[in-house]
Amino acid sequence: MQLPFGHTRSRISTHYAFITPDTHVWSTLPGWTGSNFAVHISPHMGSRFTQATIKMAPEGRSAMPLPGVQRFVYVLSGAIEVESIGLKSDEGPLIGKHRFESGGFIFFPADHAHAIRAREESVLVLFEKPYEPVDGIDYPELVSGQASDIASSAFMGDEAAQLKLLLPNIPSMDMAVNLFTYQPGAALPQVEIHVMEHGLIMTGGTGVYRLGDDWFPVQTGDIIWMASYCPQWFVAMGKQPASYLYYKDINRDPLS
């Protein structure tokens, strides 16, 4: 439904942001060619990470993250080619160029040299976060895969709410990226309030999200930031499953 002039569903507050596609503003970033960015979440709004959507033209090419910054890329549509040393698979280390299509993902540890090239018109989700090293814990390794190959599990025993962990929950990892799918009517079992912050993009379906004391109808393409301790809750609505890809920070002492 088209909104009247000057209106939007988007809302920004000090402890959450709800950002809809009609308010996206696209720009370029240094070193990226054939690529346009909509930076949705960044430290400028108070977050400790960055989330963006990237539209890449065929043969568009990436730049490296800033020093000390780790990067997670998820392919919403299209196909990319990643050039990396030490790309992992079940068969062991792979060296060279490897293709990722819709649902493909890759995590690059901080300062891991790589290049991303679009093989066709592509849309990517990007999460970046400065790595927080801990004495006695090794840095994480590169991780890649296909979301459809990742086994899901019932969230807190609810078979109608299935969670896929795209990154391993191990001490070296200080960030998680998960894919959550709800059958119509399924919901989080409680209002959550926690120290972790979230960034998410709705990848399918519709529902209602509680953020703080506000309630928002949400649909595919909507973006949400939840600061630490923001009350949050979700229920899937409509006749189709609802899904979202989301980031959170993990495995670090808040006092560090």
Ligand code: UGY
Given for the second form:
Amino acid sequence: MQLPFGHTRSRISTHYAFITPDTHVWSTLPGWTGSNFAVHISPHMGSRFTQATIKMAPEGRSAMPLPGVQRFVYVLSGAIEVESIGLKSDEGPLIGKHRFESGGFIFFPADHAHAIRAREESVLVLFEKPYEPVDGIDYPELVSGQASDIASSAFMGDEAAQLKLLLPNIPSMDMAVNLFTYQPGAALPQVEIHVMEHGLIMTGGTGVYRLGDDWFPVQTGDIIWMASYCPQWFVAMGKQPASYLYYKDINRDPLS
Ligand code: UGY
Ligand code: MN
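Can you swap the form predicted alone for the form predicted together with the named molecule?
Starting with the chain above, the whole complex follows.
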């Protein structure tokens, strides 16, 4: 449904941002070719990470993240080829090129040399975060996979709310990216208030998101930033399951 001229569902506040596709503005970033970015969440807003959507044309190529910055890429549609040294698979390290299609994801530790090349028109979700090293803990390794291959578990005992952790929750990791799928009517069991921040994209279905003291009807493609301590709650509504992919900072002392 087209909103009346001059209106949008998007809302930006100090503790959250709710961003709908009609408000995206596309730009380029240094070194990337054939690639357009909508940077939805960034330190300019108050976050400690970046979330962007990237539209890559066939043969578009990536640039490296800034020094010390980790990168997580999730393929929403299309197909990419990743060139990497030490790309891990069940068979052991793979040297060279690896293809990822819809639902494929890859985490590059900070300063891990790589290049992403679009094999066809592709849309990617990007999360980037400066790595927070800890004395005595090695950097994490590269992680890659396919969301459909990852087992989910009932969130806090609710079989209707299934959570997939795409990255291992180990001390070296200071970020998580999870995929949450709710059956219609399923909800977060509590209003959450926590030190961790989130960046989120709705990947399917519809529902209602509580952010602070505001409630938003949400649908596929909507994007949300939740700052530290932003009260948050979700209920899936509609005839299909609702799902979202989200980022979270983890495993670090807030005073570090
Ligand atoms: O991991 C989380 O904090 C998650 N339960 N939050 C959310 O879905 N808004
Ligand atoms: Mn949360």
